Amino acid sequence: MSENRVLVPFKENGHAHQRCMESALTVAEQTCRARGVRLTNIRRRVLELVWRSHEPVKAYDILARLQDEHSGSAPPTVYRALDFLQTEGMVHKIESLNAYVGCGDPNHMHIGQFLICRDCGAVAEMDDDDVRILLAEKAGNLGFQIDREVIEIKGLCAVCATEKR
């Protein structure tokens, strides 16, 4: 039986985002401890900045925020932290936007599918095995082996679609 999960839904009115962010940071700390890797202060801060909203954030926006806090922050610092967080499954890169979002389940390595609202910029993350299996099957029929999969679908979230009506 395949698994189809919504890992990070679109935020709803009244969403307790602070609790959402704190939960993500707690999971990150526990995950790093269990894996024997270090969630340094800078990595943790970059993760906080990514989770600051449910919208994708660009590396240079993270850098600007860090430079406000620590004037010596430089691009390699941010990119190294983002690389670490990606490797550990704590953030995903939204390729079409060249931006990052927090991962809804860093303890389960997966290739997510992302729904991106073209109006408000919010992102929802799904992990749908049916989609992954179908793509692998179709690609295999063409003799193609998938190495890396990023699925990004743009449209309108429920809130923006309702406002358009």
Contents of the next structure:
Number of protein chains: 2
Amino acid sequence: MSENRVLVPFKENGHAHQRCMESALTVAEQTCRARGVRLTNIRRRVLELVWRSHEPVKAYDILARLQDEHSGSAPPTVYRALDFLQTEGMVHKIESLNAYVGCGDPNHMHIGQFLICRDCGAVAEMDDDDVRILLAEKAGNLGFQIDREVIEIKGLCAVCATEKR
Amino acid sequence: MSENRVLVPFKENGHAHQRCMESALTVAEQTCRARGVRLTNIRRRVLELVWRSHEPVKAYDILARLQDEHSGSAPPTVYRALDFLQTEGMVHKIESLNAYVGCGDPNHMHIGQFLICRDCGAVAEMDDDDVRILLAEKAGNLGFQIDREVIEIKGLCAVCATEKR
DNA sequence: AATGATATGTTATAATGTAACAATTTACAG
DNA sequence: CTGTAAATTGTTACATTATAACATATCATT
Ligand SMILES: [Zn+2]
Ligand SMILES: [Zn+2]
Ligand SMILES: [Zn+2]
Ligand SMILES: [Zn+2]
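Could I have the structure of this protein in the form predicted together with the DNA, to go alongside the form predicted on its own above?
Full assembly next; the chain just shown is listed first.
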């Protein structure tokens, strides 16, 4: 049985993003409580800042905002929080952009396949078993055992493709 | 009809790497001549340094070697050469490592799927149409049109898996 | 040889990320 | 409670990766 879940859809026109964010924050809180780890103020705030949009957010942009709120913030403040959030599955790093996106599904530990729109910058996350299975097979043909996959796909999202028409 | 070409195999025990490198350099020279672009001394030397092994090479490691040979070298020297080599398809960047690997097939323009061994650091490049087709299909289901793919797979290569046994 | 295009030299700086250690806060056992 | 260890945050410094901007040199063509 295979699965093709879309974890973070592209923003539809006028989608209520406030809800995306609130939902993600709520899930994060529940997840942390269940795991006995602490979603401290800093971590929570960084997660909020990552979720401000569906575009990948840069560490130093997060830092700039933190510094507006609390001058004691420094690079380690942000990177530590991001490390925590990645470990707990609430944030993924987009390697090809040196930027971070929120994940709405921290309970099912995974790293998905990212679709990144060259026009609007929005990112969608798929978590597709067919892709995973095919790659495992192809790698296996070379005797390679997969630990982790970085799959970042650049292109044009549906909304932007429509607008171009 | 689909294709699963292995462009850069994992190094077999005692494989004659000198030949990998010479072959890549020869192809590069021919390709540049055919395209009317110039494989200058710097570019050629950077390509050689990328091909010193099958492990991804860092820009500043290349720079250090260039500086041994010519003190006038600076970061732009390396990054310009790498840009040229990437544009001409002779080098690929591994985004998740900020490092560069040689490609032996600059004529068939592509960016492949990389298998990166966590143990020996070697990288193999696949260029697999099945993977490309499946990803295009899955992305297409979301209305997404693919321009470019970054696929970097971490794991254990066949040689290292055998040694572990 | 003159010319424009390409490539390289040079300096400075931007952007991204980490090491190391001190201070503070939290959890919790006694 | 209160002392203690662990976890978190503060702070400073630095390492790594990459680019901007402009000067100089080289190459290709006339
Ligand atoms: Zn949203
Ligand atoms: Zn995810
Ligand atoms: Zn070789
Ligand atoms: Zn290649």
